[in-house]
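Given as structure tokens, the chain that follows is alone and in the form predicted on its own.
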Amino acid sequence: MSSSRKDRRATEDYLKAIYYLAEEQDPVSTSRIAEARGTRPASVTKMVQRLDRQGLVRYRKHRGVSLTDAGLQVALSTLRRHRLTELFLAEALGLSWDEVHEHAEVLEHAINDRLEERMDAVLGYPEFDPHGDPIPAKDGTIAEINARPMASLPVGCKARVARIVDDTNSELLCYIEGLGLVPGIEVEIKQIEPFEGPITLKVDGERRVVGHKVAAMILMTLCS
């Protein structure tokens, strides 16, 4: 891989990581970036200083890192290619939803504008990827999902699976799929055990029992 391609990949990976982390807290500390990236803090500091010089982030020592408008645009563009690629791999090539993330992590950096537009058209201009995550539009806008963790829903309500929070854990995705809890499926909350105990659901006429930790990873929208 050429040095320019390596630099582009590193830049896009860092900006995307900062985007994700900023959803929880902004500015983002370099230690959080290092943990998320599995990288030494000194390496992160060096990288964010470079991104700051390029106008892609604002970095202040001891205060953290924030994306600039230019950095946000790159992060959302990378995220768009990633999620489009996940959907293309699943729908066009038949890969399972627990496989697509790893491949998309690599392919997102190699897709040019023409290929991105073609994939978008072939897929019918989709709004969501296989895990229920919204695909950013070409102009950078991204849909907001009014969804709640399954673990927070009351007994007796009916809801629809909207999104799986962690799409990087293939074992978790396989487990959730085995329970039939894929995006779009409707469930009814039948019973919730106290003290963060298991949750009993009705899915396609059958009862399913889901642990509290797994239920917290599944976002739901209430059925009207």
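Fair warning: this is a prediction, and the values are worked out from it, not measured in the lab. Residue numbers count along the first chain shown, from 1. Take the two forms, superpose them, and find the largest set of C-alpha atoms that agree within 1.5 Å; that set is the rigid core. First, how it differs from the form predicted in complex with another copy of the chain.
Relative to the superposed core, residue 27 undergoes a Cα shift smaller than 2 Å between the two forms. Core-superposed comparison between the two forms: the CA of residue 151 exceeds or equals a 2 Å shift. Once the cores line up, the CA of residue 214 ends up 2 angstroms or more apart between the two forms.
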Contents of the next structure:
2 protein chains.
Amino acid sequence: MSSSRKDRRATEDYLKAIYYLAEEQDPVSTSRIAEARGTRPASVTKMVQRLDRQGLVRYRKHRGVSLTDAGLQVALSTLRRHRLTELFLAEALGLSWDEVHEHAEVLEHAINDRLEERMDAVLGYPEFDPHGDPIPAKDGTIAEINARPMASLPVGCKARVARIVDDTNSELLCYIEGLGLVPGIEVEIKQIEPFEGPITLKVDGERRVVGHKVAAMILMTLCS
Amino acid sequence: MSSSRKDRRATEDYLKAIYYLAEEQDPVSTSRIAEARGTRPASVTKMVQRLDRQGLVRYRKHRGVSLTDAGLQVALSTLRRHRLTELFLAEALGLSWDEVHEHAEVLEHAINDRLEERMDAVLGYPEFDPHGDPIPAKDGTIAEINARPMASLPVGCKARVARIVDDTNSELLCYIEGLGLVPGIEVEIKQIEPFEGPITLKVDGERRVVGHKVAAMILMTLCS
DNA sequence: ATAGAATATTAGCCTTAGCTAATTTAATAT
DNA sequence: ATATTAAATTAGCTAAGGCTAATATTCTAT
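Next, give the form predicted in complex with another copy of the chain, keeping in mind that what was shown is the form predicted on its own.
Below: every chain and molecule of the assembly, starting with the one above.
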């Protein structure tokens, strides 16, 4: 039963992980994927070889993997479904923003084009999620945004704080201000742990570490 | 990785199938399950042996399977999620009743207690779906209903038409009336194809075959 | 009661996705 | 430039769910 109507789960999760990790460093190494997914490198090697055979990634021994166009489409589609699902669950079921992620992590693999389309319509075709992260369009295009969430910046990048997303969470806003992360300030991204991990950055010559949730609230414009 | 966080899918689908088929004939035969699921009998044998080992069914060679209490709980929970999901998709995404089933068939395996609870609350704790089929409660109890959908009756059962669920589909209502299936009429169930299959019955001494969708609209009271 | 037909089971193979242990390749430090 | 270390790969195993072909059991009709 090679194909027919299979488990999208593993494939989509791998491609999504590779998509995220590639932001950090392009041919993504086996061990980074293993770390991100909580599996062993040997399992990753086998899987990326399969994905390569399916034309979803380009893999060269000891050299890492990159998404092909086809793989990128799948990753973006999965990301789109993830974000639409999060938004939808928050909207339609009144779940908190903290809570929706884990549910979406499962549901993103269980919804099809039709459901995606309906959710999109019901939500009014949103382009960004409450974190300020863009929701890829059906065709894979990502809304151009001059200000991007800090968490989406590449390592080594210098950028300026553009605005802090209003999460109606005044405690966090104060905390962020306290870190010196006020609009106009220039920071350099030193290190990003994938997914929910912390981000290390340099502000006014001083190193700081901020959590992923906080970083998602901080929109940045790149210093070219 | 024996257990941890597995694919509920196959297990739940088997148990659900067995639950439905048992209504027709209790120890359910291998081949009935195979037919219902579109797999080969040999695969079913292996699977029910596994389910037996897990304590979800009782299986005796050549004699068929029955659900254990644990298996029944899983089947009812799955059924509950299926029906809540159908209702929720119709409500929240404006999908037609025809359409929701196939989506629910996938999603029922992807939602957890929390989502189930939220959907239930948002829907106002419904006890029946639009077909008139009861939605099992969290504890597995099924709302007592004197009138049951025709599709839920056992084969050989004699029952009286109680009412026709108003589907706001006047064509179907007329069609049903045309078959002589008016309230008060006594019919005998001759044969039920599982799931969406047709139902053969005897009305006024004449055999008739009605589709599952039609049968779901006809609520019956048993003639004791 | 038994032959033949219908059902069910077993044996043996496949794929996916994981694991460990052993090996190979690449990177680093002297 | 080579020895050591770190990272990646291969080999070989596991379990779930499928499949086919072969075998075994039960049912049915004589």
